[in-house]
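Let's start with one chain on its own, the form predicted alone, as structure tokens.
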Amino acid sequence: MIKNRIWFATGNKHKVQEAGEVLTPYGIKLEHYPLERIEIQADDPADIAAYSLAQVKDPRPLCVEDAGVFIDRWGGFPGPYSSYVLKCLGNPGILKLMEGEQNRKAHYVSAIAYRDESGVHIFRGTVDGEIGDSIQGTNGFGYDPIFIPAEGDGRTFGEMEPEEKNKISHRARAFRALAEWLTE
């Protein structure tokens, strides 16, 4: 197995980014290979992943991730809509929603789908927060600048520098947990 070099696929080049600071400590060196996906419908982010892994037929060790915000008013709601909610709401209509509310709370989670020759293997990682209630900070993407995680000190991961989130985030644990897969 290749345990130094894996392939990203992913046509969000600021997932790459994240994810090869996370990987670098451990000498993984991650590599971008553009992908347009269509995204199958389905509750879990794993099964997202590994059903957007399985249509690419390149034999290099390559991974796939989904991620969502689920936001416990809503009963996870947008979840593994995440992208599709952002696209046609973004993050004021998900505060125009969540006005009033007194249940914030909320949770990302990333959900990673590894294949080398060993197979198909999947990582997860989440964190807990709350939805804030206004913009906050232009680092990230996504929802990022409306999450505030509760490890944190009260700040968006909008607001907070790449390493601070690196720290804590979903993604950042689940590349953590693939990195230590492979390094072990």
Ligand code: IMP
Second form
Amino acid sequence: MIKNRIWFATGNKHKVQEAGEVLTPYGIKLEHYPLERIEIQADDPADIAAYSLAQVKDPRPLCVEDAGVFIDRWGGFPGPYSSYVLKCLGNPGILKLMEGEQNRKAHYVSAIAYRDESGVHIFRGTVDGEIGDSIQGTNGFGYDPIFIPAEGDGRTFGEMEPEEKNKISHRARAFRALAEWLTE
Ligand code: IMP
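Could you output the structure for the form predicted together with the ligand, given that the previous block was the form predicted alone?
Let's see the whole complex now, leading with the same chain.
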């Protein structure tokens, strides 16, 4: 299913930047399809992405991504509620709720729903890490200043250069899986 141009429906420019950098080495150009998504609530980000994709009536090869941060000690919360929790509490509120907590393990999940003439296909990526105890760094977006990836050197994603985050991030992994499938 070789494709050299696909559209990414999102309202988040950071996501377009990150995903575009992942796809370029595969010879795939990522076009931004501006969209403020209508999100359903579901446990699995893949179901949320697939629902949002179904709302976009466009015949071109197109994808939607849904992501979230899952905190072990909270049974995976906020997960699919990540944007609502960030909006209500912000990173300072999350840190406050986690004060004194020893188990700070968390992971990010990204799920892409991609559609072309062959149908809808799902691609996933995850990255393990932990919630730091303070806000560090100004790069990235969302939870990046409090998320410390396990594969790193103790810095948060917010302290990393974009290409460092893009080596190991949940989104990079999901888009790499999509790119490999598209260029198979
Ligand atoms: P959504 O995929 O746009 O619904 O993302 C849900 C929430 O998770 C939003 O608040 C995002 O800011 C946050 N989020 C998603 N991906 C990332 C990431 O790569 N870094 C930091 N926060 C993220």
